[in-house]
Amino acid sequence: MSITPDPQKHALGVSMKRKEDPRFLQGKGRYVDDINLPGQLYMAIVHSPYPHAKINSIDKEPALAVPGVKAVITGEDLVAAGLGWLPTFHGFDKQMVLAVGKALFQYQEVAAVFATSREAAMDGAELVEIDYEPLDPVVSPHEAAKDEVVIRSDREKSTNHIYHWDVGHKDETQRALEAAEKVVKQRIVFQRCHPAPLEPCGCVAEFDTMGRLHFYVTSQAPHVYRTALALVTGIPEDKIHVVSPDIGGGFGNKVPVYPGYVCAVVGSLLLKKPVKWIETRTENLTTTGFARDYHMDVEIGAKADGTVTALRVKTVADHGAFDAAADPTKYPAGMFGIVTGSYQFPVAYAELDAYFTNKAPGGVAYRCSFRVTEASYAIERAMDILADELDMDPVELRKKNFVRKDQFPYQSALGFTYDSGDYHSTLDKALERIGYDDLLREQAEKRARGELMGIGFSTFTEVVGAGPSKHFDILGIKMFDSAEIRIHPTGSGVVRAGTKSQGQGHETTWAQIVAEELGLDPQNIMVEEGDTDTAPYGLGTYASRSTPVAGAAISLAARRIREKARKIAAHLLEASPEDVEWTDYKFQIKGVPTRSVTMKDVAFAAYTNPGDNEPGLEASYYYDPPNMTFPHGTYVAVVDVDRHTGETKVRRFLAVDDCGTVINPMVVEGQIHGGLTEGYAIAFMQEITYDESGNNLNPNFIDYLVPTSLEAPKWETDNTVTPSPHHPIGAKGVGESPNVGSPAAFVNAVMDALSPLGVRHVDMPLTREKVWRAIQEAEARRAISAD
């Protein structure tokens, strides 16, 4: 990545390697598994093996004559102790803790098993005796729609539709589509996929002889499990204490709480004892929260000339057996209004209905900001379909149609106000690094000989930063970050902020941050997270929230220490605080650069001689933002498909970021590599499918497949830097973009290869197999219109 650091800054812009680096490549980093305690007990998890059956009887005495067996519980022991059901985040449901009644999906909670060994505790769960009758499952959410059969009796509607949700001018889209010269409208389906973070779901569970919860879990929002946790179990708050260790990634898998941690905490007040669960890896596919699972009907009206008129989308949802999603309450399609992209379309219409099937619950975000993927990737195919149905090169037509720099803060149809960008800058940018003049000449010349070679673009916007509290929020708690900041008196220090790292590097940026405010050493800035007992209250670490609200509130935070360090300043220089200014990371006195002191002579002073003012140098800040952020780029891949196999090679890649002012050019770089090998896993590999008996297929990684180092496509990466104007240091954030951008200029350029053949939409993965099958069936109707 091509980022050439300010000179006049020590922090910002700057390559510094990741201090937590070394405590992972020597093997000690500490997670949850790591953590013993003295007699502690495992927990081993019963699941339905039917997507949809009624429980008749559970028999818990084959278990407990387990040597080591020490307890079971069921559901209707927590429902006798008022812990049945768990809130779901949005507040649109609750999700059953250990299924009563009935199984709503296969390997759904059943009963819990402890022992004083993880494999007692799973010789155990294998002898609890369940009594099941087979219901008709539900497995596609067009069929849910019909209500022939209703999978939830516990609400209060005797349906499966769980809501409808709608944004922009239906009747004004309506009309502006008859109008058009041209239209287009496909079926674009997202399928479902899951984050598979390496590090499955994890907790232990201790209560102290105070009666205090102490709870160590795997948790990308440690203080609202906290929350959710007195929710739940009725603990007061301040009795409990969560801490989130080192954690294996989480894309989004680690925000809800799951049945395993509440009964964790059930099986530890019970017997007295810490408990232990660790998810396998089979448990982890197919009961935490899946991803997208979206089916979208995208229409796009335009003039001859390639001038969009008018976006209409109508989405069909699956949410599985409970609404586990983890959007805001007022967002229940999370951020979907983004669907019109980096175009400015003059009128537009989105709407969804969600469903309950007979699947695992989730709709979590998989490395995306609350359903900004299957937005991205409907509008990016969509404006594909449409260039090829024009006859245009899909660059003119995305250049014809993109907001102008000129037009930012740009209002969208559907109510979203974009922060700033440059999408004709990134765009050329890309064209000249990826040698599209010279592609185009190769595609041509290859396409005379037959050969299958495809050119494909995703120019997406993302919107990140959740949020605004008048917009966001998690079980009602409002959505802001946090940070607090001490400076010792030698100038080291320790930051504190509400997010919580999961291998983005925060204890290297945060550093840089303070440091580049403050002009200390990033080296010497400690950074500390994910235990509720010291950080500020926060809503956590996803969808690229940390840098564009915790980044702010920790350049916030130092900016206040800043100034109360100014007044010590003064006293030090014997002079008036009003006539003391900082320059160059230092104190002077206004047009005298000689008669300067460093932050450090600063932080000494503030504990030995601060003189009338307050002892001490720490601050915090607490902060809401004014407007989510807006990150763009522009995104090419260049395929060859062999028409005889359908095996697609990704011959080169090329990703040109704006994420806003960087940071960490190495940790973005790195950012960017890891959500683009998701991307393409998704494009080209991962499916959750059910067959129709309601059978997840995919339940470990023989069949839900993670791309190694092997099958990734050498990623190339660019930039440009278009400051969001309301961010203090103008960062956009970059986590989510990789893998919102990529899918779509991975298909696009699949479709491209395969548009001689009359080829128009194939839905990911796109295997090798469907990829053969898609050229032989255009084949065949080729030689039937010859004939």
Given for the second form:
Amino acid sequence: MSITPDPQKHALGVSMKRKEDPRFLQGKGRYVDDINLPGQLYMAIVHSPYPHAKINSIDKEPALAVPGVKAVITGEDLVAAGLGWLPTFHGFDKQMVLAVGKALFQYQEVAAVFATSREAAMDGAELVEIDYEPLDPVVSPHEAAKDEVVIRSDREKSTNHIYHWDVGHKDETQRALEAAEKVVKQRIVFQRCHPAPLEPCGCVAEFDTMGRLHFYVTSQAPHVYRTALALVTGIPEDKIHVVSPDIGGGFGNKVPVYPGYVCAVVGSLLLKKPVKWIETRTENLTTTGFARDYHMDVEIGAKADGTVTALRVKTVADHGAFDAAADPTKYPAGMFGIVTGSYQFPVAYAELDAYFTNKAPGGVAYRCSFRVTEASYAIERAMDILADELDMDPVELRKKNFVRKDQFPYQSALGFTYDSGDYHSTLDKALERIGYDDLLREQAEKRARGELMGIGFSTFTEVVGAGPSKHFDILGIKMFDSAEIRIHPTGSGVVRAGTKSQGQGHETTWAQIVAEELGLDPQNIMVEEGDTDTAPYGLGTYASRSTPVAGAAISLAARRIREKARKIAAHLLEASPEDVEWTDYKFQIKGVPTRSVTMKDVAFAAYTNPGDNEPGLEASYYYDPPNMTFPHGTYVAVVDVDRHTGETKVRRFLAVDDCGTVINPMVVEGQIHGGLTEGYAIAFMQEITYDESGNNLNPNFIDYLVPTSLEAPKWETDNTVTPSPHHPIGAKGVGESPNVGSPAAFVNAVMDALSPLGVRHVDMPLTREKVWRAIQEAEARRAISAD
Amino acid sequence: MTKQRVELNVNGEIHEIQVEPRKLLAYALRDECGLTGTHVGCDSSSCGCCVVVLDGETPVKSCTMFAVQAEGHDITTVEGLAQGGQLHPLQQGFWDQHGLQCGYCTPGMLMTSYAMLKEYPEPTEEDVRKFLSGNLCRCTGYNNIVKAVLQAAKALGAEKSEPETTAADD
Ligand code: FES
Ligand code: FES
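I have the form predicted on its own already, so could you send the form predicted together with its partner chain?
What follows is the whole complex; the chain from before opens it.
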């Protein structure tokens, strides 16, 4: 499957084996829990058993009596030190580091215990005595909206309402819906789920003898952490060194700064010892950033022939006890405006109200660019419902309404300028490969026999690569990204970027970009990320932004090197720089291929014989993208549903993606496989549920399900290539497309299977039980109407 | 709690460690033997990141066993797979087939597969999927992991069927 690229030829588009793999394969990865510092203490956290409770008192003494326990800190201690609250990333709220006065969700962090061993820390945590007085919890955002119990007493406004956000044309949309020949309306809930990377979150904090903080942490955005730590603690930023070592998956979960991190830093400062904190799986699932929890009312207006005329989406969002959604400052609902999808809506309006509830805080993107998945799911489901009501083939309906290739750049009704796309070609390729006509025939035969077979489509458009800095920032920091490249005398080099791979393979793909631009061997381009002392400032890896933003920075930094190299090449060729051109991965005198030098020659000369040029060969680039990129795809799921058990078998799943230029097809395919499996999990298995009293019912991998090798379907993949016109190499980013696009394809397939029974919509996850109930209810309805 | 002396035989090397009787094998390997290739990903024996092989053939989740119970057994961890600077065919398979992304599940996947291939040297795809169903991966979607194990099975089979080279051949 993988091959070795020829350094003298393309390094782009090559399935090069990953350079990082030998270390992972031999157990030599360096994840945060693999870092052990001399004298290190361990931290364990005490969690609230109640979703909402007054804290009357905390007794540390029993914990302090445990051998090995060195200290216990509480919220009061942190408040006294001025560290009681953390700013959340998009700046609308702050979060308690440790509960003060009240606990606001079950498992909330209430105290931190420091001890000489993991076990002693946990023993201590069990013995901290806390007197709670339970209060009425608010569990549903719809209840929260009534403000009967207001859960946050620290805020000026006495309400659970966090904010209202809207975009588009309210009145025009209303008029268009009133005038529409057909209107469909559906409440679509995208359930609360959790990214649950296999490595939990954690950190090791140490102050050195110079008072400098070294902070090893599972962070997708180490530079942002450094700045956030400086802001929270008041430690000057030069005295903070953040290192993201190898990271065992992130999927958005490792973007926010968590209370445990602050406690570990405080403990290390207090006790003058390194402190390690590694959360348990339960802590990961119950306290760190969840995803989704959007309750969407979607309305589409259309003509009788299926031409769409208006879209309106009204959303209620559950943000939990703090507004810890990791969205850019000006986009409280992220990129939800992509909800018009791949279709030409002349007018649209989206609005959202977010509420506090007594549930864990979050609202991170689970392999998704800030709420794109919710938006994509809503529109792709609603289009199928419209097709069903118009008795049209969902493929025909989509084709009829697609933005056409000649319309790009396309201005969407909700304000995005789609850079490029070719929706019809991608869909056609998918239809041919899946054999749509044959499947339809098979389905008709099965339906005649009473069997439930479904074919589901999702023809999604994503928006990734945040972002143009005039629109996008986090904590005020503009969302650019960066790269710095040094070429050594013998023609190898190092590239450092502001991103941080969590499995995406940057050590390989970034080397491929440099190699392509400079005609060097990618095996000898070392990639470094995640160390704020050496990497240039960047906003990190999430929201599929690495390739669109940092990838562009790398490419442009390399081109800066090439410009300088051209001058040195001219010196070597005894020509003027204007007469020297870069072709076939070398410098030659224009039109005289025999007179040429390679980049390797030039690199050596840069240090040994640069002529009148400044010695050395390095460059950096901070890239502020002019626009976002808009990857798209057609996904097709084919399912069989067992009428008697409600069990769904995904018989086939085809993903045809268009992410522009592909750097490494093997890595892209791997990303798609992984994202599809997460999409499958969301569609069929995953939900973080709370009971009426606010108890989290999915605090471990027994109750929060991750697909195993037995459930994961076999994935078929293909692609079309529509390069981004504004990205230096035309790449668009792909990591999240499969998660964004696939849930709708799965659900559409199951609903298609159930459509002969008259089932219109069932919310995810489509567990066997839920599907079985839907079938039972539909059959009961039919029996009644037949009577 | 008082510590006790335990002798662990890991990858052919004896590690003398002092641990509390409640110390889990996973943590003993990681914290006391310095073998951090064995990972911990859950607290309910669900993820399989921590799988090691006992006595050359039995895969165990090392988070479900106390270090003291492992005394007297030969323990193989991911660090013991490559021999003489050569990747084991399983490691090679995972590399060739892009069977890993973040690498966190990988040691457990390799060790479960290692034990499986001892018992079932010619597995079908279904066999592999069944055997690996106690090991979670959040990144790869398993398709490439299955391919990697099948590649390794083939390579190991070919190794075995090659005629033994003798000194006379040199
Ligand atoms: S750590 Fe998850 S099974 Fe052992
Ligand atoms: S490679 Fe990341 S969990 Fe498997």
